[in-house]
Every structure is written in structure tokens, then in C-alpha cells.
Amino acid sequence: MTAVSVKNVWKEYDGRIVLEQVSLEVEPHSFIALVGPSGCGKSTFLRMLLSAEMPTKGDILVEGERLPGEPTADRGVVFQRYSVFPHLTVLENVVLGKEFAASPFLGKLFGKAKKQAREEAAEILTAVGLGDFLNLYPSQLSGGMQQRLAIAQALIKRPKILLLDEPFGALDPGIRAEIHVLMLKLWRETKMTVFMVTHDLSEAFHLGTRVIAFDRPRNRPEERERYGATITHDLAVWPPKYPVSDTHIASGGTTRLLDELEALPGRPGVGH
């Protein structure tokens, strides 16, 4: 499980301020909702806590570590826009990274490193509910099952940090509801700290052990430029924990689930 340590961050592009005196501690294993208006720099802090943008001063910390210069495979990231590849197979979309990650040049492995690789991505595959459609393209499959293959790619390579740019926007109600589920029970299990931005107020609070919200302080259209976002809210979600075990899911199933989860003490209307 990790920890991370955010420090007085600015993020400032072509001396036009978007983020200033970001600071935040962040406990192992916790599940951070970002929200906020358009614009008010919560993508940006994310590209941050992936390496994909540094920092203009301040600092990023996890376990007491700076973060590096680029990203690494203890980070993963899922974004709204799906991120597989249309001419591979569904297996073969999540095998890739194992393949770049152990042969960054020829991208490929063979003989017995091939068979753990494509054992372990089925077994992943299985756990996000693809298991039946390892075959088959990305073209063949819904939205919902295209964002699925998207966190199982994410999930190959085991991050420590999950990072979700506003993974679930696109879906209709139904398959959101499903892929809600299916990330609180990978979250529970593989004790990943997750951060993800959204712009779903009870999707925050449905998903979120904690809300963060960023918005400008002064934003008046002179202000734009020389002020930036911050944190202005953050807000712990009751209950602190997800008393929702691996047996119940299988039970229970997801509309049962669903149900519970929304007549827990603290839920967004819920009158307890």
C-alpha cells in the first residue's frame, strides 16, 4: 500500500498560473475523488502525480520518495478516451505490456515468459469480467467492455497507483453503475491507492473514501492569469470503509450490491 505526500505544488505554463499551494497527505490504500470546474487544473495535477508533467516548484512524494522524471509501471492511468489497440485481441491488448515492460525494444516474448505473461493477463481479464472474451478486437466489444480491457491494461503491470482521468464519463448509467462496482471490489482487493477525476458529484461520493475539490479562489478574467486553482474542500466520505466482502459480490450480484452500497449510512441521499 502507499502513501502520498503532496508539497506547496505550482504548475504554471507560459507565466500563466493553473495550480498553486496544492498540499495534501494522502494515507495507503485510500481512494481519492478530484473534483471541480472545468479548466481548474484537476488533469493537470493528475498528469503530475504521473510524471507526465513536473511540477514548476513545489514536490511530489510517495513513500517518502521523489517522484522520477518519467512515468513508471507503479503508476497506472486510465483515461475516458479508450487506450486500447484495434488490431490486437483483447488478450493480446493486455499482454503488451508485460511485453514492454520486460523487452522495451522488440516489444515481444517468447517461449515460457510468453505463456506467464498471457496466463497472468487472462486471470486479469477474468477478475474485470472479460474472461469469455479473450479473442475477440476491441471493435467487437461495448463501452463498457472497452473500459474494462482499459483498467485490465493498467492492472498488468500491479501499480501501486491507480490514476483515473474521468475513466467513466462516456457510459450510459447502466454499464457505469457496473464498471462502480467492479472498482471498488479491484480497489479493496489489490490495496491500490486510487486517484480519480470526475466531474460526477455522487460518483465522487458513491466512489471516494475522500473528495478533494480544486477551484480558483479569484477568478475574475484579470485574476485568471496570475492565480491559479487549489484545493478549496476536502471532505472524508462516511463510511471510511466498504463492509462489502468478495463472497456477497458473488451472491449477491451487482444490482443487489449496488443497492447496499447506496443504503449505507452517509451515502448522497440517504436520510440516515
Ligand SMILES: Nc1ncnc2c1ncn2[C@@H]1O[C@H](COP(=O)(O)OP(=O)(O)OP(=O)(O)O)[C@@H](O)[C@H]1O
Second form
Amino acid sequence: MTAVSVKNVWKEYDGRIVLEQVSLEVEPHSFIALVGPSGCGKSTFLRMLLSAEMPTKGDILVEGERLPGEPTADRGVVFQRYSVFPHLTVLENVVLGKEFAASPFLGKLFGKAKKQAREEAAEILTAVGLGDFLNLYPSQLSGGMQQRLAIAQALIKRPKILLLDEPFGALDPGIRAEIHVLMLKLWRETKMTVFMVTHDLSEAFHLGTRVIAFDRPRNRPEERERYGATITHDLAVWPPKYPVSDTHIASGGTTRLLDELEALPGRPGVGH
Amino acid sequence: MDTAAGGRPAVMRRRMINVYPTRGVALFLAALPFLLLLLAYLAGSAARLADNPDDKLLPSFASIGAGFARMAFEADPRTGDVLLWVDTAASLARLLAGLAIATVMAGVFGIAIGLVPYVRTTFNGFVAVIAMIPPLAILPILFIIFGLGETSKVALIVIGVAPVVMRDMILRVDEMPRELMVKAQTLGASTWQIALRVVVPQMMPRLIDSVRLSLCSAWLFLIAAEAIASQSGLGYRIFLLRRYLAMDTILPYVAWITLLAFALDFALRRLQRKAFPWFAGRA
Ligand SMILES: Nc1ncnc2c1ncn2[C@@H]1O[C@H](COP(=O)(O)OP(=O)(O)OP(=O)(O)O)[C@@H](O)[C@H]1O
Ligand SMILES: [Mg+2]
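Complement to the form predicted on its own: the form predicted together with this ligand:
And the full complex, kicking off with our chain again.
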């Protein structure tokens, strides 16, 4: 349940303005879909939310606090490429987040702790349909499988904010529909605030509680240097997807996530 | 490796870049340059020997074989050692010690410089300048400081190899997608954990590649150091034999050195494939 507020953010690269006057109030547990033409600064905006990049001007607040100056574990991310570690197997990629938290010096778990972490990781991987591929390396997976791995890897940290940069671009429609179901389920259960960049409007409206469009109001060649893109449309999606019933929250939210996933219809992976 | 699926006539129409030799042809072609060199040598040697049976420059294969056998299987009358093996052991010990020290240094410093901005600003320029010193130019200094023993020879290899490998490591760390660094941070990793679990494991196979490429210069420095001041070693021996124009033993020594270098390179390649299966399979 995390509110985000973006206050008059500008971003320049070498004097070239990419984003200008971006202001946005995001309610806790929103699913924000970001759309806009290529090169308008959507990825840049996500990188700023991640603290991988600093705004040239303006502030980004999370629950009223300024963002820390570097990426932290409460903001997870799935990039379009290079999201998973090529030298680790599927299972190791997901266990890694646990190991960082539990083992400051070696970054590696042993014995019982290791077994536990691996079991938890395997559960999440089964939930995203990778239960049968635990010991493969990412280069042996398809693009869609890699994206699902990246999602599982981010989720094991239980981030408060999840940033997705065109996460499902490489997926075929069937898998994509399955991942959409999964994504909505995860979003409901974990109560994350999600920002997702997509070029697919129907995906934006299907998943988002709110669709935000970036564009350049002035886009003549001579204006491009001096004027950046900004928010041109901000649509609440109707009907609102109100996510979780109170009884569900009372019954203990995230811990039940995996049980629910087990019951998901059309879940890929198992039985392949 | 395979040719077109079932299509022999299509071969003519395909571009050169798409035409592959079959297995047998490939073997023959790979052997061809070696055979040609061998033939050229045999012809030259035969011609010179016909002119002058005492010619030392291009000895016949028989005398090369005899020279090799003398070095490899007979004890030297003066020392009682079988020279080839004594030389090989001495040289390999120096080479491997130098390479090991250089690899560890280059790995540790290269990764630290590549990863941590403060370390980089402190040492990047320094390494760039040090790497430009011609190692052989400081060989006399090494002899003065470390004496003529083993230390100065190992030091020469380290000084010659480490900076190059180190700079390569810095470039390879730079090359890592920024996304992976950000990703590791979002998983809660500290700098130390990123180094240990993300950067080092990804750099290991690249370090092996880099060391393989510098094997050649490592041998160069070894032989140079041995030629100048040593009592044993492959480099020492060939420079000693030069005084007697003993081509019949120099040539097999050179072939032996080449074989050792090739074997080392091959072993490193195998090690890389075995230990880092993900590296070979990456996209
Ligand atoms: N590190 C950088 N240095 C300089 N310019 C940059 C940098 N990163 C992005 N830009 C510029 O910022 C603009 C926005 O890039 P960004 O990647 O955010 O676009 P995007 O909206 O994500 O596009 P796409 O939909 O194609 O992914 C581009 O014009 C790009 O050239
Ligand atoms: Mg982008």
C-alpha cells in the first residue's frame, strides 16, 4: 500500500529536455499503465522512480518521503532486457534475493536455510509456470520464460512498488493472457503499487487502474531540443478494479498468495 | 556445420559465407598449411644438405630426431640431468607462478576499479600509464632489485601481463549491462555482495579469455628473462645452443615450447567450458 507523488519532475540529458513538468499523484495500490510513443521518456521515468537516474528538477516522494539516492529492495523492477543474471540458473536467480538479505558477507546460504530459500523460490517459480525449468540457465529459456523469471525474481523481495518496462512485449498472445491473469492476481494479493510501460493499449486498459500517456506537445524538429514530453492524458480505468475485499486482507494477504496461484486457471508450466 | 539440407546443386548458387566444407575436407584444409610448411622445409633442407653435408642451418629430420632424443632421453654428461625435462620444469614453474600472480592481481584490481568509482578515479590513470611501460625496459631494474634468481623472472611476467589483463577486466566490467547492476540493487545487494555474487562470477570466464590472449606475451617475457640471466629453462637452453649453431636441438625445443603454449591455451579453454557452462551458451 504505497502512495507515490511526482512533483514537477524534469529530466534533461546534456541540455536536451526529455521530460518536463511531470506531476502525478498515485494512490496506494494503483496499477499505473504508462503509454506513449517511442523515445518519449517512459523508460527514463521508470528509471527515476527506481533511483537509477535522478530528476534534473523536481521531486519524487514515496509515502511522503523523498526517494533514496540509489535503488533499494522495496522497489522491484523487470526490464525489457537484461533482467536476469546469465550466470545463475533459474532457481538461483530467484534465491539470490533471499541470500542477499540473509547473508551479508558471503551472499550465499547453506544447509537448512538454503533448502528453505530454495523451496520458497521454487514455489514462486511454479506459480509463474517455471516449475519444470529450475536448473536451466537463462540463455536456455525463451524470451517469455525469461520475463516470467524476472517477475518471480522481483517478487521474492515482496517489493512495495513494482516497475515493469514493457515486460510482456516478447510474449505470444496466449502466454500474455495467462501472465495478465497472473499479474492481476499478484497485484491484488501483494498490494504493490505497479507502474508498467507498455505499447499495447488494450493491455494498458486491461491491467491498469489508470492509464497515463506521455507525449511531446511540441514536436517540430526545431522544438525537440527545448521541449520535452509530459503527461498528456490521464485516464482512470472504468470499472475500477477494486482489488481486495476486507475479509481477504484480514485473512492474511500475501502468505496466501501462492495457494491462490496454485488454483489459477490455465497456469502454464506444470504438466508440460 | 552442416551443408544445405539435402541440396547438392544449390552449393554453386550460395554465397561464399554460407558454404561450409564437409568433415573430411575440413580436416584436410586444416592440415594443409602445416603440410606445406613441412614440405617447404624438407625441400630446402634436402637442397642445402646436397650442397654441403655439414650444413647446420636446415638439418634433416633424422638429425632433428636425434637431437630431440639426446635432450629428452639422455642424461647430460656434465650435470647428469635429462635437460629437456629439467628445462621444462624450470620454465613452467616460472611461467605458471607469474601467470597466477598476474591473474589474481588483475582480477582483483580490475574488478575493483571497474566497479567502485572511488577506486577507479584513484587508479585508472595510474594503471593506464603503468601499462605503457615496456616491461623489457625495466628488466635490468628487476635484476638489480631482485637479483638474478627466480623472483626477477616471475616479476617480469607479472609486470608484463597484469596491466593488460587488468585493463581488459575494467573494460569487461564496464560492458556489463547497467540493468544488471540496478537489478542486483533492487534485490537488496550491497557493493560487496554485488562484487561477490554478480560481478566476479561473470568476470571469471572473461578473465580466462584474457589470460589466454596474454599467454603469448607471458612466454615472450619468460624466454627473454631466461635468455639474459639464467642457469636453466627452455629459453636459456635455446640461447645457449645458438652459440653452437645447434639447429638440430633448437628446432625441436621451439616446437616443444609451441606445443606447451598450445596445450596451456587448450587447457584454459576446456576449463572455461567446464566451469562456466552458461558462458558458452549465452546469446
Ligand atoms: N543515458 C542517456 N543519455 C542521453 N540520452 C538518453 C539517455 N537515456 C535516454 N536518453 C534519451 O531520452 C529519450 C527517452 O528515452 P527513453 O528510453 O526513456 O524512451 P522510451 O519512452 O522508453 O522509448 P521506448 O518506448 O522506445 O522504450 C530518448 O530520446 C533518448 O535518446
Ligand atoms: Mg523504453
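Remember, predicted model here, so these are calculated numbers, not experimental data. Rigid core here is just the name for the largest C-alpha set that superposes within 1.5 Å across the two forms. Positions refer to the first chain, counted from 1.
**Student:** If the two forms are fitted on the core, does Leu201 show a Cα displacement reaching 2 angstroms between these two forms?
**Tutor:** After core superposition, the C-alpha of Leu201 moves less than 2 Å between these two forms.
**Student:** When you overlay the rigid core, is the Cα of Ile161 off by 2 Å or more between these two forms?
**Tutor:** It does not, since the Ile161 C-alpha is displaced less than 2 Å between these two forms after the core fit.
**Student:** Core aligned, does the CA of Val94 move at least 2 Å between these two forms?
**Tutor:** No, the C-alpha moves less than 2 Å.
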